[in-house]
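Just one chain is shown here, as C-alpha cells, and it is the form predicted on its own.
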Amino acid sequence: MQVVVTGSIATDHLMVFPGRFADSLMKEQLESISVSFLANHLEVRRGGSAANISFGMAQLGLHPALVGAVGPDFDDYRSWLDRHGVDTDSVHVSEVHQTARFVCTTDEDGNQIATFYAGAMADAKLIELGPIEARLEGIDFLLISPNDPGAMANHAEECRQRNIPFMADPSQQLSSMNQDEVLNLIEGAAILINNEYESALIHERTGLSAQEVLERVPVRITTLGAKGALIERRGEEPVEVGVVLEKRKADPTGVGDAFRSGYLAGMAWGCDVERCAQIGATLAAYVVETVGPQEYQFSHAGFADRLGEVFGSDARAEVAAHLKIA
C-alpha cells in the first residue's frame, strides 16, 4: 500500500520551564500579556508532522512518500529521513525561504507554548499531486497534515479529483479556518482525525453536530491524550482504545503523530480500526519517553511484545506477523 503523507516539514526547538506557566499567568490581565519563562534545557530536533509521521511509519518497516516544502537548509535533514527509509523524492525546495521552524517551551505539568514559523511551507501550494502519483505509479491513502492553509485545500481537492482516498488532519491549523475551509478540507474525508478541543472546534466552525459530520466523514479519530481515542464510523457502534503506559516522561512532542503513523501503518498492513488504533498508542509511548519527535528506538519484537503486553495475545501475533517476526 502505497501511503503519501503530505504537510509540515520543520525543525523542533524544545525548551523545559521548571515552574508552572499557570503560576505566571493572570486571568485579569491577558488581554495585555507579556511574560518571559526562563527554560533551562534546550533541544534542537527535526520534527513537522509530516515528517514525524512518515519517520514513524518507516521505523515499522513502511516506505512512505513525504510531501512538503524546505529551504535549501534541508540537506541533512534529508539525509536523515533518507537513512531511516522515508522515500523525499517529492519534497520541495524553496529557492527564498528557510524550513519551518517550531519553538516550543513545556511546563512541569506537561502543559506547552510554542510559536510557528512558517518560512518555506508556504511554497507547499505550488505542489501538484499529478506529478507525485506518477512517480509512485500510483497513491492509494493520502493523509493532509498540518500545512499552509492553501496546500491543504488545493490537496483535498485534488485527492477528491483523483479518486485518492485520504485522511484529513486539520490539527494546529484548525484554529486558522474558516467554515468553508474546514468543510472543504473534510468534504470526501476516508478519515477525520482530531484531539477533544479540535472537535469542540470543528463543530462551532462549521455548525455541524457530531452525527452531521459522520454523514459526511465515514471514519471520525478523536484522541484524548490519556484517555485513549474513539473511534467512531457512520452506522457502527464506537470503538474505544486505551493507552499504553509511559515507563519515563521525557516530552509530549510528537505524541499525536506518532498515533497517526501507527494508525496508518496499521491500515497499510489491512488491519482494522481497532487495531490501527492499538499500533498508534504503543508507538506514541516511545515519543512520550524520548526528548524530540524522531529520537526514539525499539527493535520490532519488542514493539509487538510491547503492544502485547497492554492488548492482548491474538494482538501480539497479528503485528508480529506484519513486522515478519516470530
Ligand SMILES: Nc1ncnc2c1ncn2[C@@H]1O[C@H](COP(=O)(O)OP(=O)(O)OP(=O)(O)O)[C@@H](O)[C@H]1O
Given for the second form:
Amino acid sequence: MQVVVTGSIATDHLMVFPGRFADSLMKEQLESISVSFLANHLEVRRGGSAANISFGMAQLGLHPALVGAVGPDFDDYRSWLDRHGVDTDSVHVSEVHQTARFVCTTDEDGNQIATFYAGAMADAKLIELGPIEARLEGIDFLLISPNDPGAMANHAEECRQRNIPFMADPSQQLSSMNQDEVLNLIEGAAILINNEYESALIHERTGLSAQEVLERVPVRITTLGAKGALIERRGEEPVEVGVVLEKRKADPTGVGDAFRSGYLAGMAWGCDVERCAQIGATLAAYVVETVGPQEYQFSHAGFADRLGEVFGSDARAEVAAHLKIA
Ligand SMILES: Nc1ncnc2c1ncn2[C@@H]1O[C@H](COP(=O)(O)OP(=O)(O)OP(=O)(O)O)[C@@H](O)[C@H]1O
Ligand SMILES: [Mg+2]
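Alt. form predicted in complex with the named molecule, vs. the form predicted on its own above:
What follows is the entire complex, opening with the chain shown before.
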C-alpha cells in the first residue's frame, strides 16, 4: 500500500542560556532592545510533523513518500531520512527560502525566547499531487498533517478530485483555521485525527456536534495523552485503546506524530482500527522515552514483544507477521 505523508518538515535549534533573561532585559529600554545571550548548549533536532511521521513508519519497515517543501539547506536532513527508509523524492525544494526552523533559547528559570521561521513551508501550496501520483504509480492513502494552510486546503481538494482516501490531521494548525477551512479539510476525509483539546476546538470552530462530525467523516480518532485513544466510527460502537507505559519520561515532543506513524503502518498492513491504534500506542511509548522526535531505536522483535506485553499474544503474532519476524 503506497502511503503519502504531507506536512511540515523543519528543524528545531534549541539553546540553553546559563543565566536569567530577566537580568539582561531592562524594562525602560525595550523600545531599543538589542541583547545577545551566550548559550552554552546547542541541540539541532530534526522535526516537522510529516518528517516525524514518515520516519516512524519507515522504522516499521514501510517506505512512505514524504511530501512537503524545504530549502536548499535540506541535504543533510534528506540523507538522514533516506538512510532511515523514507522516500524523499517528492519533497519540493525552494530555491529562495530556507527550511522551516524553530529557534529557541531557554534560560535557567525555564523561560524561553523563541522564533519560528516558516520559510520554504509557504511553498508547499505549490505542490501538486498529480506528478507524485504518476511517479508512484498510484497513491493508496494520503495524510494531511500540519503545513502551510494553503497546502492543506489544496491537498484536500486534490484528494477529493483524484479519489485518494485521506486522513485529516489539522493538529496545531487548527487554532489559526476558521470554520470554512476546518469544514473544507474534513469534507470527504476517510479519517479525522485530533487530540482532546483539538476535538473541542473542532466543535467550537465548526459548530458541529460529535454526531454531526461523524456524519461527515466515517472514522474519528481522538488521542487522550496518557489515557490512550478513542476511535469512533459511524454506526459502530466506539473502541478505546490503552497506552504502553513508558519506562522513563524523557521528552514528549513528537508523541502525537509517533502514534500516527504506528496507526498508518497498521493501516498499510490491513489491520483493523483497534490494532492500528495499539501499534500507534507502542511507537508513541518509544518517543516519550527519547529526547527528540526521530532519535528512538528499536528492533522489530523488541517492538512486537513490547506490543504483545500490553495488548496480548494475538496482537503480537499479527504484528510480528507483518514485521516478518517469528
Ligand atoms: N505519557 C504517555 N505514556 C505512554 N503513551 C503516551 C503518553 N502520552 C501519550 N501517549 C500515547 O500517544 C498518543 C498521542 O498522545 P497525545 O494525545 O498526547 O497526542 P498530542 O496531544 O497530539 O501530542 P503532541 O504533543 O505530540 O501534539 C496517545 O494516544 C497515547 O497512545
Ligand atoms: Mg498533536
